[in-house]
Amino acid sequence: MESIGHLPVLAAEVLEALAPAPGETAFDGTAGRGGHAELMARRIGPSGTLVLMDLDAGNLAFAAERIRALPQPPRVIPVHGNFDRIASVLQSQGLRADVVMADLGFASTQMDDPARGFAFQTEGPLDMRLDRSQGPTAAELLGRMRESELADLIYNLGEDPFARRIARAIIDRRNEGGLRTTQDLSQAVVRAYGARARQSRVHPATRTFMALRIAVNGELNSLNNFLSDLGKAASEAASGPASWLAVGGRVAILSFHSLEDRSTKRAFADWERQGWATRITRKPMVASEMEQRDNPRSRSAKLRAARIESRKEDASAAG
């Protein structure tokens, strides 16, 4: 098997929150290189079932092979696609999930491969698609956006205060015919920052690249659809009818962006107010100083988890 090339973030905390048990059914909607999936697989054992999903077909195949190579693997069902299809996938398999996991980050192997276009440090095509079999690339997106649209995208999804200046520089670079690679884009952003680039705590292009990746892959829409389907299933489970989500099931979402964390926080709080769930984490779990030192990509990670409940008669508002 090829090198794993990726460290799962908050591994111990994820395992603690999800508490997978022998014989259970687990769903990992963003399997990546299989780091969190392996932890769950070892807990649910040969009598359990593990559904793996990922937009990256190569990583999905790697993760499935990794799990099947365990001494006592569970039944493994790999599905290439978006995790917001959780309802149709589980229903088509006749399964009820006890454990649901979504890691909203991306694999280090994707970031480290220049051909994927995620990294601003290396030269590569402006692709940024998690699923390279479909959808527009970052280059195609940038090629048709108006300056105002691009500025709004960088400000809203990248939360960069210099979004207007950056958009102007990118459009100028495009008009000059020089916006073809990751380095072209990175240099345009650095130019927009000017002298501030030397003072910036992170590379000036960090937020712009993140905003484009989120837009190219529709990541916030996918998360909101995922949370909506989970909410419907939690309501059904709490009320008694059969659902693809088990009463007592645990849901964990690992986010790396404030907008992702905000959506997750609101959804879990709403489920609790409705009496469908109890939040396992009142505040998000974050990486320890040691983990942040060993794995810098864990610095922005926030983990939230909830447990699905049968409806409580005395459900009251939760903050």
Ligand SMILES: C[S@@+](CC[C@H](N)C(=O)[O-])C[C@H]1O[C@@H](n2cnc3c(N)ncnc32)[C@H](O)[C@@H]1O
Second form
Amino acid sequence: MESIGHLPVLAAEVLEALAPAPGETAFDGTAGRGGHAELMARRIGPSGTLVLMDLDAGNLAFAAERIRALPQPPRVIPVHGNFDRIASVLQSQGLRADVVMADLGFASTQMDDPARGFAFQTEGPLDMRLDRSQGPTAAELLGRMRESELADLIYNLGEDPFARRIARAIIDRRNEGGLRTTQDLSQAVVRAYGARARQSRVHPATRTFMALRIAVNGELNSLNNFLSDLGKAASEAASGPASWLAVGGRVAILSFHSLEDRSTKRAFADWERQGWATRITRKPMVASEMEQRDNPRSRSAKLRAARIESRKEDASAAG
Ligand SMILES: C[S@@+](CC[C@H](N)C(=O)[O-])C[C@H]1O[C@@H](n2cnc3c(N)ncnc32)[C@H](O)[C@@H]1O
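How about the form predicted in complex with the ligand, since we already have the form predicted alone?
Everything in the complex follows now, all chains and molecules, and the chain you saw is the first one.
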């Protein structure tokens, strides 16, 4: 078996919030390298069912194999695709989820593979697709964007204060015919930063690469669709009719970007106001200092979780 190559973030906290129990059905929308999935699989045991999804076919296969190799694995149902298809996936299997999780973004193995084009430190094609079977690559996206669109994207998704200057430098590079690789892009950003590059705490290209990755993969749309479908299912579960989400079910989202966390926070608060759910975390859980030291990726992690409820009489009083 190839190496796991990814440490699950906030693993103990995720497990505590989701509290998977023997025989339950769990849905992991971002199987990745199977770290969180393995922990859930051990808890739900051989009478449980684990649905695994991932946009990355390689990661999905790895995670499924990892779980099936456990001494007493649950039933494993791997599905290649976007977790925003949760409703149709569970309905078509006739399943009701007790546990739902998403650990957003990319796995370390994807970042560490230069051929995937996620990393500004190494040379590779400007790809950045989590699902290499479809969709435009970062190069294709950059090839057709207007300068103002690109500046907005880098500002909104990357929160880089030099977005306009960076967009100008990238378009210049494109016009020179030299925007094909991760290094071409990285160098254009460094040029835009000029002398400020030396004062920057992180590499100047960090935010631009993050913004492009989020855009290439439509990551915010996927999360918003996922939350919206979960909200609909929670509302159905709360008021009685059969739903693919169980009353008493737990949902946990691990996010790494302020816009992702904001969407999750708003959705959970809304579900609580409507009487469909109770927040398990009022404030997001973050990694301990020790975890942040051992796993730098955990530094920006925020975990929020909610429990699906049957409709309460005093729902309007919930804050
Ligand atoms: C942070 S990793 C998950 C790591 C996993 N929890 C573990 O412990 O190994 C995120 C994974 O989600 C996948 N992914 C990201 N967005 C997705 C989406 N909208 N639908 C399905 N998979 C997605 C990525 O391809 C990546 O493999």
